[in-house]
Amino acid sequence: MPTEAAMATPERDPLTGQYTTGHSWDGIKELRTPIPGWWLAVWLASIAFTLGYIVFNPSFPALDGTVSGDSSRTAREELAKAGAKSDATKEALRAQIAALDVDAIAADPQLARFAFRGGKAAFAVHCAGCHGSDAGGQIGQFPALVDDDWLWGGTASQIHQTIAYGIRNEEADSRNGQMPAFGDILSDREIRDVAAYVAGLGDAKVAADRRAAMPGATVFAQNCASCHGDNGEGNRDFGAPRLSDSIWLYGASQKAIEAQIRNPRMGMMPAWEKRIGADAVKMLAIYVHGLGGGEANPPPPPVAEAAIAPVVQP
């Protein structure tokens, strides 16, 4: 241990140039190194900031809440103000959606974004149970909504009508396409032949002349072409599906096609407008249309030249 005299006389460490405290342990001397000035300044500034925060802002808990401070500003009040502002914006957008049709909504970028997000929430609650959370559908039960195969059309307005009034339900404006049970009309041989023909409509490997020579071609022309089209292109006026692509709801095998011809399965969809309201149906239509399979609105019909009023020069 250092002597009393040694401790009274300041000692400078020859290596660092700092004074020692006079303490020594096993030959190791303690230096009297001062605190860096920048660190001390930061520490004092932190204390000053803390005191200022306590004075001007809510800080310590009290019996009736918190010490409010001179500014009387709270995060809860700011959140309430932000929420009120957001609600006002939403109400204004909802009012516009209520006043416009889906085509006008889709043409407005701000309204379209708002409707898409609202439709996404509505879809998760009301539609995902059947069509899937990704709108991919369920094979054998519910159609996919992300492809470009539409029974009654895939424009925003056509999708809106389908959602609003549903399919094959009690509503007067419901989509209503019916297919007869050909098991009571055709023989088993004819059903097998026409099923083979239908299976070949979407097969690029089957040449057109070879397909036309198939026994089922005549059966198809006599019984199916009036709804599904001469080449299986479908007819949206009747909700008759296209048969010349590779999209099948109830299966593409020979057996599955025969079963559908013999005793067709026809799905039903409720009318959603009365259930969730007209505004929610519009937002659903915008969302479904924006999933990737929606179609552009058809161009307006050309105006006859005679119908164009002549321009009168002043």
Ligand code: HEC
The other form holds:
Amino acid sequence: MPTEAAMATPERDPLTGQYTTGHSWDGIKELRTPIPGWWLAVWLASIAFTLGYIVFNPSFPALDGTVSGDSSRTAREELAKAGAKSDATKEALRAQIAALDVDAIAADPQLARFAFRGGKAAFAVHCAGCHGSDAGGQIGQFPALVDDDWLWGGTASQIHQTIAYGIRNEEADSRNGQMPAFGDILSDREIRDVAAYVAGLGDAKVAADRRAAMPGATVFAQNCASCHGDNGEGNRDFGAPRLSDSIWLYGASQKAIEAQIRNPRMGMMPAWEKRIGADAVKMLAIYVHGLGGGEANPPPPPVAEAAIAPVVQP
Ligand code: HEC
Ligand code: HEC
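Moving on from the form predicted alone, please list the structure of the form predicted in complex with heme C.
Starting with the chain above, the whole complex follows.
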């Protein structure tokens, strides 16, 4: 208990030299150690700040929302405003996509980014079922869209055309190209020979002169080169795949190639523009083009001499 006598005159603690408060509990005395000035100042400043904050900003919950403060600004309103701004930006980007062709969209980085994201979402819904969610394709059925091996062309506008009108369907602008069924045209032996020749086309280990001497070389030149090219380089006008690489739509084995020669698969793809709309198709073209294998547009053809107007001398 504090004793009355001790409270009358302030007393110094002999050990620390500090005054005591005059309180003593069973002989233990309390030192008078005030709160440091800087601490008090910070504490008072935070109280002042809090009061100011409450005056100018939304703070306490109230029955009808929050106590909104002087600036009448609420986080809810700010969110709504930001949302409206972002909606307006998206609306503007969508309008641009509707107005421009794919080449113009691809040339504008902001627009192209927006279209790529939209195309990615549409791909998951409409295309992944056949081409795979990573667009890696399925051997023997659906081509990969992530490589630079294109059946029908790899520029943004060529890809756009393929997606919009599809392949081998009833649409007038559909991509078209047939490979005859050679089961009825060639003998079994010729089919075996030409398949062996085709299997070696993409094999760098088979020397060119040895390949030319193969019995299948003549069969190829007579029956296949018109579509697949003299050296099997392929032709995008007919969707005839390049045979001189290691990428195969229907398989690289002698058996798979023979099967294709006898009975070509003739892959079909539906036309998408009528189903999902022109804008979605543009975004999909930007997406597929951006997957890694997209090609740049070829440079414009050189202007012919005659087309340049003669300079008239005065
Ligand atoms: C029903 C299955 C199917 C669906 C769904 C499908 N495709 Fe295809 N797609 C194919 C087939 C089969 C081919 C190859 C046809 C051929 O042999 O030429 C192909 C080819 C393509 C090509 C050409 C590739 C090249 O090498 O030139 C592109 C591009 C393409 N598809 C994009 C798409 C996009 C984008 C979608 C979604 C809107 C889609 N496909 C949906 C089956 C499909
Ligand atoms: C009139 C054009 C045409 C002719 C002629 C032609 N092809 Fe094709 N070939 C195509 C087309 C188009 C495709 C892709 C069609 C498909 O999806 O089945 C193709 C696909 C192939 C494939 C599949 C390639 C792959 O990546 O899996 C092989 C192999 C092939 N042809 C071999 C031949 C051989 C061998 C001959 C000659 C005996 C021949 N073709 C003649 C147009 C032709």
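Because the structure is predicted, anything quoted here is derived from the model rather than measured. In this text, the rigid core denotes the largest set of C-alpha atoms whose superposition between the two forms falls within 1.5 Å. Positions refer to the first chain, counted from 1.
Engineer: Does G83 move its CA by 2 angstroms or more between these two forms when the core is aligned?
Structural biologist: Yes, the C-alpha position differs by at least 2 Å between these two forms.
Engineer: Does N57 count as moved between these two forms, where moved means a C-alpha shift of 2 angstroms or more after fitting the rigid core?
Structural biologist: It does shift by 2 Å or more.
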